[in-house]
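In the block that follows, a single chain appears as structure tokens, in the form predicted alone.
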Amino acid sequence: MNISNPILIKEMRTRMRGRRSFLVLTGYVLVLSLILGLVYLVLSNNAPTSVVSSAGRYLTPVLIFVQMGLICLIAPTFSASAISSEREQETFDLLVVSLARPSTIVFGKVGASLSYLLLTLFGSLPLIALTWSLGGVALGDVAIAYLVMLVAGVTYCSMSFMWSTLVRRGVFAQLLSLFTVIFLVAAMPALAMFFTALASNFSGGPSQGFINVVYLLMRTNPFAAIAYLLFGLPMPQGVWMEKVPIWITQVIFYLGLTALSLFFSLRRLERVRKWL
């Protein structure tokens, strides 16, 4: 990404000098710290002393899931009206007609709203330093861990950013936006869920090609990946792609969305400039 992308420049400068990144960061990493020090506070008065002494085991997995749904809900408005405000303004047409192409606004736009993405996430390295400090976790799982989180905002971003593109009003686009993210993180599972418990019901039970499909589906799953890398959850013998983690289709997945979303944002701006 061009870091001389003068609406990079112009939005960074906008949202940064706020309040927003302000009360966003401080909020988050509040949320965090308290239901990590109730959490804490459970084991220590409820758990054994065997189980304290490991407490990372049990508040690194916490943090990150509690993380990642915090991003699935704030990661879409980020960029939801990026290109809706621009039509509320009335400067959306200046915007498009001007010397600066599709793409510089494309990759400008998304660029500043996961600046906020990458803020929330920098400002959890403390915690997380924290938590796994105290054990029971492999650095290497946090990595990727956090790869996961964020491959998923910047897919949100995307997201969100094609359907600013699309819809004219920007409470709209953010609607929509949660709507995909909901979803992706929720329906496809309990779809995949719905079909197993439904099938299991069945004489004989489900068949090899249907678990397979089901399977498919909980690897786009940001949780579930998370879930196998914390938990090395086991797969079925027999399933497509048995011994890829399930990590990797994940991530490999969301980044197609994302390629997707901004293509999509980018032929919409390009079939706007030329029209007008």
Second form
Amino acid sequence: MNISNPILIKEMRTRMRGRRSFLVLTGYVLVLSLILGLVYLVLSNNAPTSVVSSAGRYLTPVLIFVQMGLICLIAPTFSASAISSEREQETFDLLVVSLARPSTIVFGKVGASLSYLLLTLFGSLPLIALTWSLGGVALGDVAIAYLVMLVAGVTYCSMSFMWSTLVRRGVFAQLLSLFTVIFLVAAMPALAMFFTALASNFSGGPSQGFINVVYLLMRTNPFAAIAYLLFGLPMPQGVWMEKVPIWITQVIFYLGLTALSLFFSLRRLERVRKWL
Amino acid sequence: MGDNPNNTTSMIRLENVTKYYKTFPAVNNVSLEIARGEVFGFIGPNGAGKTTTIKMLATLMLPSDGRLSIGGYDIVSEPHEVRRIIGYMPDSFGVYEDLLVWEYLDYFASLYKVDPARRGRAISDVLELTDLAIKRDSQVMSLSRGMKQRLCLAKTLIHDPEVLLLDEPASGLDPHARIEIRELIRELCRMGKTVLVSSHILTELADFCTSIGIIEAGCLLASGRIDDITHQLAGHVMLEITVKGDPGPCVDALSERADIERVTCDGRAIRAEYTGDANEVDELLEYLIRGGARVLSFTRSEADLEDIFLKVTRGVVA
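Next up, can you give the form predicted in complex with the partner chain of this protein, since the form predicted alone came first?
Okay, now the whole complex, with that chain kicking things off.
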């Protein structure tokens, strides 16, 4: 990504100016703090001292899961209207007739959304430092969890950007982006559960093929990847890629989705004269 | 690769260009040439095909058929080269309200790859030209509509393009702002730019265009230098008559004559197109006076853009 990308600079200027960005970031950190505070309160009042003394073991996953949930909600809104809003406010023609290459537009717009996402992730660092200091979680695992969140954010931003090139109305692009994210994080586990339920009805238990499919679907889910990382989800004997950590395949799958989304966005913008 | 722009005399060229929206021909077999340094007025009613033609020239749309080139560069196969030499101002455009005026221009300067060392100077120059220097640090959203229009023109000029495509540049402006835009375009003409400017308000163009094209229902009905077209199309004498009292009977009397083609009346002023012998026009004055008209003035006038437009078009809206 070229840091001197004019679109990126312009987007940063407009996004960071005014109260909106400040309020979103403050709200994000406040929500996280509030949830952490409540969980800690419940723990300290109800759990035995041994649990409270290693509260980080519970607080860190809570913080990461809540952040992952927030990323699922806010990442699409960052870039789903990137192109549609330019079309709606009648500035897209001016952008197209300039000397900006499609790649400049794609990386400028997606980069601006990502930079804001990065800002929210950085905003949560003091909180994660606090929960980690309470013990129970390895620093490496926290770092990998952040990588999973970052890659998920990149993927959702890229997919949302692709929708914004495909759909004229910004609000529809937002909806489609949200549905895509919901499909990726909820429909895949739902499908996995469906297969598991189906397999349990078979006499003699599920076949190895079924188990493989269920675990393959699970490998596409960032929540499963984080759960594997922080709680150590057990892997059945002989399942495909048994020795490969879930987060690695999940990150690779999401990077693949990102590459595909960016590729289709580029193709769409290269053919802009056919659909404008 | 197209010709070197410096070697081409006709800067803008359209050859049998057709553009269909589904099955509807918005532009129909249009051929046109605009020479370097020419200020070309593209005239036509709303929906005539002006914007579609300009959008094709601006590389925003592909023609269904035919060939368009600017400065020798083909708009289909060499859009990037075309974009380098054109400045495009659409009829309706948006601005980034959150930016400051200089940031807005800086954004487009960097999109057009204006050398960073020259960027500050270029921004100052276009602000000066469009009379917006005082608004340099103002927020775009605080500008009036006329100022935003001038700002859009400023961004169109930021990379010093050779060709300007201005689609209805003064639409929606009050008379004062209209005059400002007109003066600006006049200044651009003096700078030697090749300008294609569209409008459906004829008086806007009459002042500064060197040539015109009249388009209706997607078809180019006439094009060329204003003098040539006037000579070619307005073979008839235009008469301007002012009468004392009700002009109605005089209009009726004129309409009855076979040598009068068209009569219009605006208040007490009557305009009539006389198709008879120009040397016998005194006979018409005599006829009116005999009929009881109290003629205050009776003058011959040259056909203007409005007369030509009315003569050529059929009032068809595409």
